[in-house]
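In structure tokens, one chain follows: the form predicted on its own.
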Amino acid sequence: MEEKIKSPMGFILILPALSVLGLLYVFPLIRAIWSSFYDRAGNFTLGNYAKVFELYTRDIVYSVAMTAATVGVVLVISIAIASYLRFRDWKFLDYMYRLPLFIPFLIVGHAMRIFLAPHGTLNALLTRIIGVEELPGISGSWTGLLFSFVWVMTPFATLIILGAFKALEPAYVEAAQNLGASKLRIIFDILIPLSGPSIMVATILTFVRTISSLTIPLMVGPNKPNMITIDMMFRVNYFNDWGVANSLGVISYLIVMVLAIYYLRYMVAERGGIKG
């Protein structure tokens, strides 16, 4: 039997998307990696990476720690909201948790800087509730930055996890309820394990969006240490040093790649377990 000739129509249909991906992502990525190994005179060097680790090691560790903390808190809150909405229909909560999805990061940064300031909205409410005349603000600190990240990242993760919870076969939950399992037991023994791939996707997307954020750390975070994105902006705006800036970008790519490789290995193991 002659082998059927595959139609090129499928490739033609995805060619515009591939072209945009290559132009806006692949080409800049390759160029950034390439230029990270050259100095301003065009000479090949590892000096850019040496300068990164000399000046910004603390910022790299801080960026990873802040991102990991954000992911951890976001997952706890997202799973809690998704679990509640899986069992109960509360329209107010269903609408309110999605609100930050429609607010740009620039607006979030400005709003949080005012909300968390020493004389901001949060402290004004707290002073009336607990009767303390003056409270320190958390704007410009790591706690304020963590609060802002969690507030803006939680809706996206919740949307993914809630969709996974509701997509599960109801028979699993009904069978557990018939056997007398509590809702907490159902959440930890059924909903979370069976929604593992979706929770992993929410984890990776939250991690990537957090570590690549610029406006929120710039407006709410502390002066020192800084997130990697602020260091990149600083090298370009004040020194026109694209080599070091691109080296910082490559390091952030490698950090994200570790999580992406773990996700791919997890998905391969999941599919292998299903087939087995």
Second form
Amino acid sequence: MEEKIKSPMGFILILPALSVLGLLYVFPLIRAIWSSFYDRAGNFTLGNYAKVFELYTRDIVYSVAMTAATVGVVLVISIAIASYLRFRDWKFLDYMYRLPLFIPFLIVGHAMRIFLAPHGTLNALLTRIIGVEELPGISGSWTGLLFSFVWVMTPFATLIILGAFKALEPAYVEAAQNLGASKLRIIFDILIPLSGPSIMVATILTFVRTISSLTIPLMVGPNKPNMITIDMMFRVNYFNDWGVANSLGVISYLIVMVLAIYYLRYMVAERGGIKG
Amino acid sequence: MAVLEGVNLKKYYGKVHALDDVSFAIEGNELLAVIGPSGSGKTTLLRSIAGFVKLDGGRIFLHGEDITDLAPEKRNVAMFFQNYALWPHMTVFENIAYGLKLRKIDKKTIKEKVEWALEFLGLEGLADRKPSQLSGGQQQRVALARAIVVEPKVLLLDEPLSNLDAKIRLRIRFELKALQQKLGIPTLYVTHDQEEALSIADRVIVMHEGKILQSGTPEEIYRNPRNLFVADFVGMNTIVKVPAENGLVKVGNITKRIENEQKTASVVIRADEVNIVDATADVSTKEGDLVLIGVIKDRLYLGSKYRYEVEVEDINEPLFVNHEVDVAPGKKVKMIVPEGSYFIF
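Moving on from the form predicted on its own, please list the structure of the form predicted together with its partner chain.
Okay, now the whole complex, with that chain kicking things off.
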């Protein structure tokens, strides 16, 4: 049955929320898209995008690849931790995996620089274990960045996935166990397929948070190639070039949109409607 | 040798004794029903056999092998879950085939076995459906198919009929009994529905507060309950308290000696087995029959019978009995309760 708004009261009630959304999200977004098609003189142009592809194609590919790699590693680790905690109650792990959630990105970036430096904590440990004198530091390389991203992003994804695993009807797991399924089989046959929507949410949120991250790539990442966010910052800080910066923004937005559309289609197919 | 045997099983949850020294055995291909009210420990017993509850004491033997410390996935006892626990992301075929796949059976044999199970349980044509596209009765049969197709050593049924509506439940009782006999799988059947247990089981165990109060054939449990709890738990009953003096209880024409030094005794009467006649009618009674004289206070029409509230001479509480004959309230009646249809504790 179609419901019609009979009084403006409902609209007035949601007006503050709508205004905030409009003012802080929709308006800047439209402005950014708009200004990506104009040059400094105020003329319509596709030049900004031409420049982006001329200068930053490699960075765009790098950003997507780095983000995808982060998502991949984060999912593997999160599912492993969530599976362990689904079957075993280990308080220490339960607290430890959440810890990075409470540490600001700037601190993480700084800590990672120290941890991953040529004579940093990681290498001090590795040289002792392997027995070599010198190892190259991975701070300032893509591996160091990947390591840092994974460190930062894993807790959030684990939180979502563990929540889904724990919310599953215990009888689903017990029924599989009863028929002879090992824990590993249960993870792949029961837990993961039945937590599909939550794993999808974890994937998308990790992707969005990674591709839009600035502090960590700035502090831990290599000088070349750069993440899109760093390019945007340079474009504005050093060239005062909002047009190209906005074009880069629009492109990263489009990348995320692809994922969002895939998610919506998945949800529709999965449950016959978008829920939760 | 017993197929499945539990010896002195103990499980404590804090101060609660979920299983308090419970011992039982399933012999041959029998269907053993465990009945009791909520919290009596029957589900804990079932889950401990499946390996989902870690026992605090006692041993479980399956064909003589000690399985007490074996992981659930290594026990080969198939459990039927009360809520069926069919995996929603798998089709009916995949649900039933899952246990076989885990046993690394070749695809052709799996297909044959699943098709056999589908046919055996009347589920032909539903193989490609998802559980959400099935009725409750169909889901129940798929869950059963999934359990029996792996040819388990023992079948554990946890309230298998409780999610079905009353009419279907009555029909399925027969089907389930026939099925179990046809398959010949020793079965442990947990239910809170005593009537269901009596009608379907070869033997019945009555549990209360973690203890087994009585075990025996359905007839033994029903006709010779060992204590007040069992007498009250099985059957449709009316219970009244009567005074006891020096170990003697007098009810109607019956005087019985009881062992305990209690001041009052309980009389349990099977409400459906009382014959109501006119107080003046000359009806022959057997020795041991309980005869009570009373006045009908009220009646309820139940369709096939009436339910009467009767005020009985020398008893302070009303009696609630059922009878198919219509008797008007206010009438003085004689109630004859045959021996074996009343118990004094």
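In this text, rigid core is short for the largest set of C-alphas that superpose within 1.5 Å between two forms. Here the structure is a predicted model, which is why all the values come from computation and not from measurement. Numbering follows the first chain given and starts at 1.
Chemist: For a quick test of reading the superposition: does Leu18 move by 2 Å or more at the CA between these two forms, rigid core aligned?
Modeler: For Leu18, whose C-alpha is compared between these two forms after core superposition, the shift is 2 Å or more.
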